[in-house]
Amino acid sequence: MGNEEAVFFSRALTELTLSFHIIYATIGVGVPLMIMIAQWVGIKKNDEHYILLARRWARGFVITVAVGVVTGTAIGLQLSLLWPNFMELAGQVIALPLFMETFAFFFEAIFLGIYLYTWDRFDNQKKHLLLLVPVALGASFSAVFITIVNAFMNAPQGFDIVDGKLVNIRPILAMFNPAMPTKVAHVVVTAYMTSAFVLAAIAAFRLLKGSDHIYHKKALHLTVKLGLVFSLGALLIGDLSGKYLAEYQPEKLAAAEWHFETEGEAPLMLYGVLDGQEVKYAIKIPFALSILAHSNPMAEVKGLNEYPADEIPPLYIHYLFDTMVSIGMLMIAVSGLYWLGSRLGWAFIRSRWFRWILFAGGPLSVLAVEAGWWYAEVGRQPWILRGIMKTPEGATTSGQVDLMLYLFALLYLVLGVGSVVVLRRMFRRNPVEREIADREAERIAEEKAKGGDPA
């Protein structure tokens, strides 16, 4: 296997691993907060349905955490095996956030175990709720620290280069690089948003399948509202991300928008077809690119013709950017319409066709996260460490990477199918209607044992 083939298979395996892992990582970051909010609402309203929501979500969450551990370990392994030159160059810099990410995960896992074990051991639910705080914090900070590594790859700083090596390393400065604030905020908030819409999709599906239980209606109402809040947050952070790109990675923004000539009053291009440097059939929003880049409709935006051809990202990232943005705007519109309709009593938000849209919002949100990560990673090309090391320079020359790709693909297939089967069986064998009835029977039995009135 030549070096070009090794680079290709290394990139393919890394993309496969990240694409699979990001599904479970996103759920792993967002669901703990959803559980905490549901339990808090249940305590505040003295509503057992929300308490049960938290309980059932927590059971499913454990399965996704288990798969996320395997895929996260695979990423760490592949960094060393597939990108040894990159790790040799930058390993000392990114070691601190990688260690802190591991610490955050164990912090989360310890308290998650205690939380699950003590469900029926607290008379005061507020004390049990407190155990979720470190779980949610650990999950979120795990995402923060691993995203800092990715941010460093986009905006490396905090070191000097002497004889091709990074020396005088200042890890805190490296961690707090210019890409960190917007990238970290965007990853965390979109994880919350996606988790909310995935849980809303599950509730909508149960309602569509004929279960008219109030439990599912409350789950849908809560998660769609949370999805609206976090999707609006993602919109705001996305705007700030555009301004970061215009300042620090202008070639990435220009490639995403097929913006070739430096000019003011730059329009935003949605979709379309590229013919040479001519964009056909696109939806053009006047001044929008200038506003996104500089908050000024007249501002000048740098075009791709300003940069060497070998430093321009692949132009198909335009479609990845459009997919991410379009789904984000769709989910804002759908969840906003649901929220407004629930306040004004509009009947159509309870119709089957609208619930099908809410159901589709779950997988669409996951697709938006995938498209966003593909855009982030492909848009950094040709660099693995921007401005310092190109991707082929960081890759292994091993002739066994193709075999690794096939073996890891098989592993991910088993994990993906297995996790879906386990989750389906877990909840199909214990539907919420049965669990509510069982818990009510337990409550009555306890009241009788105490000599009280079960009513």
Given for the second form:
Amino acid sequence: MGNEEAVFFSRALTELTLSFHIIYATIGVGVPLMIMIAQWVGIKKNDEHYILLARRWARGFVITVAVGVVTGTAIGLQLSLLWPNFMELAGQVIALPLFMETFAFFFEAIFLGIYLYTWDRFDNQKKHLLLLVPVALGASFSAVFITIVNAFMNAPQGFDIVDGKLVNIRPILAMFNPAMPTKVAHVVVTAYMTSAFVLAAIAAFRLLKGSDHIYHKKALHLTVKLGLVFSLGALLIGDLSGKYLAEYQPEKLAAAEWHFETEGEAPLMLYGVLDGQEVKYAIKIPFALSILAHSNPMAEVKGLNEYPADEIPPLYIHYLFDTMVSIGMLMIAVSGLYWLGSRLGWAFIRSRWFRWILFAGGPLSVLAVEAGWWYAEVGRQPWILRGIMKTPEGATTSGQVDLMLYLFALLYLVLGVGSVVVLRRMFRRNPVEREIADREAERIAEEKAKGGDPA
Amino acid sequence: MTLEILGISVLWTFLFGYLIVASIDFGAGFFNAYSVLTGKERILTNVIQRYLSPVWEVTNVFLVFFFVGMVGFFPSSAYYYGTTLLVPASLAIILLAIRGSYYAFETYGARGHKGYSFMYGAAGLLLPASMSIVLTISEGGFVDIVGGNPVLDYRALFTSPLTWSIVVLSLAAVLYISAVFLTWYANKAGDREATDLLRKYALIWSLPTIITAGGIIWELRAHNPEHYARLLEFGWMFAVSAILFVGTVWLLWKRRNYGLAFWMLFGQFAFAFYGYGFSHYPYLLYPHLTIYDSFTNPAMATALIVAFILGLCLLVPSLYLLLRLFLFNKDYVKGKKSDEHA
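The form predicted together with its partner chain is what I need now, so please give it after the form predicted on its own.
All chains and molecules follow, beginning with the one already shown.
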């Protein structure tokens, strides 16, 4: 296998693994927080439904965590297997957050085990809820540390290069690189947002499929509200990310926006097609790019023509960027309407078509996460470590990468189908109506056994 | 103690931790699948499930910790091993993925599903075989430098008796460690039938373990004389290991004190594992890579060690809590606590 082929297949396999892992990772980061909120609301309102909601989410969560853990292990090892030259270099500067991530993950794993198996050990639900705090913290901090590594790839610092060697290494400075604040915040908040909308989609789906139980309505109401909060957060941080890009990676922003000439009063282009350097059929929002980049409608935004042709990313990332932004905006609108409607008593938020939209919001949010990551990664090309190492230099020289790509594709197919089948089967066999009835019967039997009044 | 030695000691300790917990885990998966397929499910499944359920995810972290720490402390190992191990490590990841997820599918989604049990049982048996290849490669003689890049010589690797002895040892050791531990666990749970069956498995697998272990030392004499000479310097550690092995088998034979039997087994593997590790020093990969020429810069090493100490302050109490709630909790072990998962 020639080196060019090895690079191509290494990129393909990394992209495949990350694209698959990110679905489970996003759920893994966001859902513990949702479970925590539901359980807390249940305790506060003394409402069994929310507790049961937390419990059923936790049950499904285990399956997604398992796939998240094993695919996370896969990408962790693949970094060294597919990009050994990159890891040898980057490991010297950015190994610290990678190492810290394993601790966060360890912490999460231990308490998840405890949390899952102690539902009935405590009379006081609050104690049980406390066990979930380290799970949620561990999950979110895993995301923080890993995203720091990715931020470093975009804005490396904390070392000097003298005669081709890395010297004067400052690991902490490398962690707190300029890309870190916006990137970390963006990843974490969108994980919360996506998890909320995925859970909302499940509730909406149950309601569409004939169940009229108040349990699903409560679930939908809670998750859509949470989704609104986090999607507004995503909007705010997305705006700050634009300003970061304009300052530190202007070529990435310019490529996403098909912005060729450096100029002021730059408009934002949505969709459209490219004819040479001319953008056709795009939705043009005047001044918006200048505002996104510098909070000033007149501000000058650097264009792609300032860069050598071999240092700009592929221009199709424009569509990835637009997909991410459009879905984000759509979700703010949908959840905002739902929230307003529920306050003002608008009937349409309970209509079937609106529930279908809410249902679509789950998969769409996942798609937005995918598009966002593809944009982030492809937008950094041709660099693996911006300004220091180009992607082909980081890749393995080993053959057989193509064969591994096919094997892993098969693995992800098996895991993806398996997790869906198991989740469906799990909840089909034990619908919430039956579980509520069972628990009620159990409670009454217990009360009777104690000689009390079961009312 | 230099930073290099401190770093490798920490990592070697985590690898040892992984060796023990993963062996118990893999072996348990195999025994579970075996019992499901041969209709002895009734005897074994309960004990095994009770032990495995709350700890499966923790096992995996030991491994992640090891390889992330490896890249952190010894970045050049990422280059050498990363380049050469693409195929064997990828296969190990795939097996690990199948095992981990199918375990969860079976336990949480479809209790007693034969297909799932078989999948994770079989994957658990293939895993030690594929992982142990790394140890074989580290002995040298299988990696050539071609055009400045390391390349694995598969032909040499798969025709070497050393490779296959290490594979057999890893399999036998996994089943042996697991059976001894589960004998103790079943005994604590007061489950006579399961104890007897597991004790039988433990005795069966003790012999292949010790024979292949001895055989490997003998084969090293021809394969890597330098390492063999160093191995003899630490001969006393292997002697202690052998005595502890005899102790474990004797206790099992006499049906006595299974707890002590397990801790003697722990000691047996610790002495052998560290003896092997010390004698391997300073090489990470004979003869290309030592811990000195692959070591990271002092700034990163210090940062990693500080992070490690802080991390331990967080982990040790948490692990203790986990063990106290499940592994060493009499009511839980005996199944009196009605702790169903979520």
